Amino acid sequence: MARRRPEPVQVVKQRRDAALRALVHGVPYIQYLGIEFDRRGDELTAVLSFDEQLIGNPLLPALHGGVTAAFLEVTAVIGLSWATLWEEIESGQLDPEQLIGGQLPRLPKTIDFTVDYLRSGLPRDAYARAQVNRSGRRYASVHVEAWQDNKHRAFAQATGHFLMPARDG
C-alpha cells in the first residue's frame, strides 16, 4: 500500500499562517486593539502593541484595566479556537480561502471569565498564552497569563469557561 507524499513543509506552513491571519483578522475588535498572533507550530503568543491610547492611568502610566482584560479574552477565545481548529487545518479539511471569504468558524461564547490583576501593566507591549485545560465538545476552560518583559513576572492572568460551538460532521 502506497503512503500519501506528505506536502512540502512551506505549503503546510502557509495553510496555518492563512488560517490564524483569517480568524485574528476576522474579528474587527481584535484589529482595533492591534492584537496579533505569533505562531510557533501549534502554541500561539499573543502580541498587544504598545499605544497611548491603551493607557488608562497615565499618572503611573498603566495600561488600562479593561484593555488588560480584553487581551487576556481575546488571547483565550483565539487559543481555544486554534487549538480546536489545528486538527481540521493540519489535515488540510479547512481550507483557508474559506476563512479568508469571511466563512469563519463560530467562536466559543464566554461563560465566566475571571481576572487577576497581579501588577499595572507598563507602557510597553505585552504577550500573552492561554493554556487549554479542558476542551470537550459544549465546554472548555482556559488559562491565560500576560506579561511584559519576564515570562515568569507575569502582570495578570486569568481563567475562562467557553460554551464551545456545533461542530460540523
The other form holds:
Amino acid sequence: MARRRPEPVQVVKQRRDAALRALVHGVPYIQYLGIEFDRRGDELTAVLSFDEQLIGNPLLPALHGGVTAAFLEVTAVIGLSWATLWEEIESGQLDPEQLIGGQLPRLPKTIDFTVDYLRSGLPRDAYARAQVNRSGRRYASVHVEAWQDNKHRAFAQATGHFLMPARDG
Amino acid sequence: MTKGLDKTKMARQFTEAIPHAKALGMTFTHLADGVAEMQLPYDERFIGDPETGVMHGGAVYALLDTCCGAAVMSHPANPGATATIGLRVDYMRAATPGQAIRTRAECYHLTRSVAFVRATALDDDDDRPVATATGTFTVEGT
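Now the other one: the form predicted together with the partner chain, given that the block above is the form predicted alone.
Full complex below, order starting with the chain above.
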C-alpha cells in the first residue's frame, strides 16, 4: 500500500504557527511583557525584547527579578502546553481556526515556581527554553533556563510544578 | 532609631524609582525595620487567564519579589542594596478578578552576606492567601 503523500510544507507551517500564535497572543500579560516565541519544528524559544519598563535596578542597570521570573514562568507554561497539544495540532484534531476564534485550550496552572538568579539580567533581549521533565495526567514538572548573549551562561533558571487542565475523554 | 529611619527612607526611594515597579503600579502601604507591605491594583493587562480574568502568576511574583527586596533594604542591620539569590512562590489559589493584590514581606534573618525573607500575597480575603513566598537575598557592601 502506498504511503500517504506528505502535506505541503506551507500547510504544516501555517497550522503550527496559527496554533502557537493563538496560544501566546490570547494571554494579555504575555503581550504586556512583549514575549514572543520562535518555533523550529516542535522546539520553542521564548524571546523577551528589552524595554526600559523591564528594569528593576536603574543603577546597574539590570532586569527586574520579577520580570525574569514572569518570563521563565510564561516559557514553562507555554512550553508545557505546547508539548501536550502537539499531537492534536499535528493530527489536525485541534483546529487552529477555533483557537484564533478565542477558544483557547485551558492552560496548566502553576502550583509552585522557584527561580535561581545566577547573574544580573542585562538591559538587552533575553531568551529561554523549557524542558518538560515529567508530564503526567494531573501534575507536571518543568525546568527552564534563560540566557542573553551566551547560551552557555544562563542568567536565571527555574523549576516549577504545574496542575494539568482536565482533559475530555 | 535614626538609622532605622534612614534605611526605611532609602529603601522606599530606591523601590519607588524601579521602572518596572512604576510601570505595574506597585505602591507601599507600610515600610519599616525589615517589614514591607505593598499593593498592586488589578489591571486587565495583567490577566493570565482570559477566560476568567484571573491575574497572571508572573505579576504576583513580581510584586512579591519587589516587596521582599524592600523588606531586606529596610532592615536596620542591612548596609545597602540587595539582589535576589533565589525565590520560591507557592500559588495557593487564583486571585479574585477585579481585586488588588496586597503583599507583606518580612526579612526575618540577616547574616553578613545573606538575607532571609518570607512573604504572603492576599486579595480582599484576609484569611485565604493567594500565594506565599520564601527567598534569599544578597547583603551588599559592609
